[in-house]
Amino acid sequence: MWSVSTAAPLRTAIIVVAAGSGTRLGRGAPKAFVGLDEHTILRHCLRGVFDAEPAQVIVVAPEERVGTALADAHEAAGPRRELVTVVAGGATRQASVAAGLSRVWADIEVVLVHDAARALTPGDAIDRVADAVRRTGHGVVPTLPVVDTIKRVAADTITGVVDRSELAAAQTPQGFRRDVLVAAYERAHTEFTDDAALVADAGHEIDSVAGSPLAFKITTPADLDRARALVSADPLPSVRPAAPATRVGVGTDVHAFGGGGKLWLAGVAWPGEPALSGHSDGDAVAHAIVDAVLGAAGLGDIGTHFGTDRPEFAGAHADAFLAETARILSRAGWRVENVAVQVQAVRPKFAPRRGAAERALTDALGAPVSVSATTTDGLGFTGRGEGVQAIAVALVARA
């Protein structure tokens, strides 16, 4: 890892594109925010980015994930966090890269564009691309030789063989002179498969450098399994000396009445009350606590770790969610100090069972949880008795 002072002039920016939906991955969350272990795909990608030569880092994320992306980036950056910018992406990949380009600092000369889905790309592969752009002035793409025999196919019939000696598999980051990339984006009127194709269409030369076998793109469930196996053999360091010893997170959750069965809220059952609807039991209090705790530690949110790809949490209660959240924090080197939750609802009446709720939540999380409740004076959906809102604040500390 480079130890160059970030006070030295920076000439390179890296745009990390993390705004994709991840439909083919099928994990119910934007791809970059799916977990590999207790960390997201984006967080693992940023390890390689910050292992490379110091550069401005611009993360392009879905608008609703900008805060999570910033937490991931700050955790990965350590003492380089002043180099980080996070911006909301657009409807297409090119629109997202353009959003990142708009935030590149004025004195940057070389821009690399990197897919967050190539989460295990090592820092030396990133440096190789930047060095080649600076040396040649050309666009640069990291590639790997194609090792499979490639056939031409039409309607399930093989019609010929492609000479694989002329083929290479393109990876990211792809690097360009800043002025060349900006001009190419300004003239682009169609969507291209990657930035090198866009720049080549504008008439510029593109060179190749050696890629990395680790820089494969996580696109399918099989790719995700492969990445998880590699990560388990080389876990991501979870503690950086420059990170603060304590951190605060805020979580909120809302559920409407109308579910089946009994009401579960704040970890306890409420006989005679209408149930909340939701993928699990609709416990807005427990879910707000999960988001607050994970957010404080920079470990994503409830969707990252408890999405629809975790069927064991369908119908689960607070004890399951909070115990697993505590385990995620412990593996990442954090512990929960305490959590405070406010419930906003007309029903149920909390005062008679506040003690039971606090005990249930505290036992499940392994840390003190306090609960307060209020109404909203008849205002909004909570005031009309249509549902429940919970707001949680969590304090976590280095274990």
The other form holds:
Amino acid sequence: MWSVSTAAPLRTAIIVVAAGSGTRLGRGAPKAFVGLDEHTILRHCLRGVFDAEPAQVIVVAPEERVGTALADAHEAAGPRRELVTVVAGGATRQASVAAGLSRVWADIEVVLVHDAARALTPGDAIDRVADAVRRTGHGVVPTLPVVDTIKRVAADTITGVVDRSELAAAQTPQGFRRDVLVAAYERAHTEFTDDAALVADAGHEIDSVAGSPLAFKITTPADLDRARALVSADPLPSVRPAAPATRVGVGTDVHAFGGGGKLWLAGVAWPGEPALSGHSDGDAVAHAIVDAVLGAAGLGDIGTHFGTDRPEFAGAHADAFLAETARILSRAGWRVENVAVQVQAVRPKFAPRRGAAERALTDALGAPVSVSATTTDGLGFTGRGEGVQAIAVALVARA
Ligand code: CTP
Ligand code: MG
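Since the one above is the form predicted on its own, can you give the form predicted in complex with ligand CTP too?
Starting with the chain above, the whole complex follows.
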């Protein structure tokens, strides 16, 4: 398993602030927990975070969403889940960042602060910020050039033009040396527009690196529409729970006495006993096992694989059915762990040949088969001796 201690020492933490209420989005739920598809804004944001170089990840969530945030973060983290911390936020973004800062591990040197609302920020945009902080020791803000012409207005009147070349739009994550950010937060007693402004106010230099057009902040319903359109074109790989390693299946079969020839049941011949009728040799025990095994592996049933289109099985005995069933399973990546089958019949008397039947079935299937037998107290078609019923349970495992 991936382990922090065997990788390069972790020197970076990323605080993902997700504790806002999303008033401007107006969805009635905290913004980070609004869905872009079946996944939340926060979950999408964490894809970029975990695509970036490994870092401690601190998610700051509304108090009542800490559990949901933890589930999202663990799902996004996969094998890196030990890097995740979730903490309750505060009344302002600045208070939420401070809550996150209080949980940064002791040996972290660089801290990035990221808005969950910038849900589609790619991992490389995050790495660019961390690398620049490490290289320069300065605060770092990702920016995009401003493309619109910017005017100064007073009420309805244009009062001037601002030179666009002097402007840039700031994004997150913004990155800082840990000691610088902690000290700046300790001395900050007013609200700043962003972390870079707070750190600059403490007298530190702030640099700019290239931001990403995908790192736009989801603020208004139009932003949400844009993010949803982008996500539907490039969905998160769907996160399915791991398929269980073992599965069970059940099968039953019934055949009436009345066939020609001799009786074949549970993989052995029974001289002197009346035969069962049916396609193939009427071996209800073998057929119940085939259904149980195929059903356990989710591979259909006896009719799916041994229908009339396979005439070679028309007169076949248990050994052919069970060997082919084992091959079908193996091709699909499964193996049989064991099968238990019960025969309900007044005849033949099973006890004397139970061992022989178990050996024959076990050899044919290549997995342990146990056989038990019962009469049904004279009741029903088995009790009247009209036929035989078998019920099988199979356990299969990933090969
Ligand atoms: N944020 C936070 N704690 C707060 C306020 C904001 O963690 N008390 C986070 C938001 O969750 C968001 C980021 O800061 O990821 C940027 O804030 P903003 O876009 O303003 O989000 P909201 O405050 O949720 O939205 P609004 O201002 O429309 O209510
Ligand atoms: Mg806000």
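Residue numbers count along the first chain shown, from 1. The term rigid core refers to the maximal set of C-alpha atoms that superpose within 1.5 Å between the two forms. The structure displayed is predicted, hence computed values, not measured ones.
- Core-superposed comparison between the two forms: CA of Gly67 displaced by less than 2 Å.
- Shown in the overlay between the two forms, fitted on the rigid core, is a CA shift at Trp105 smaller than 2 Å.
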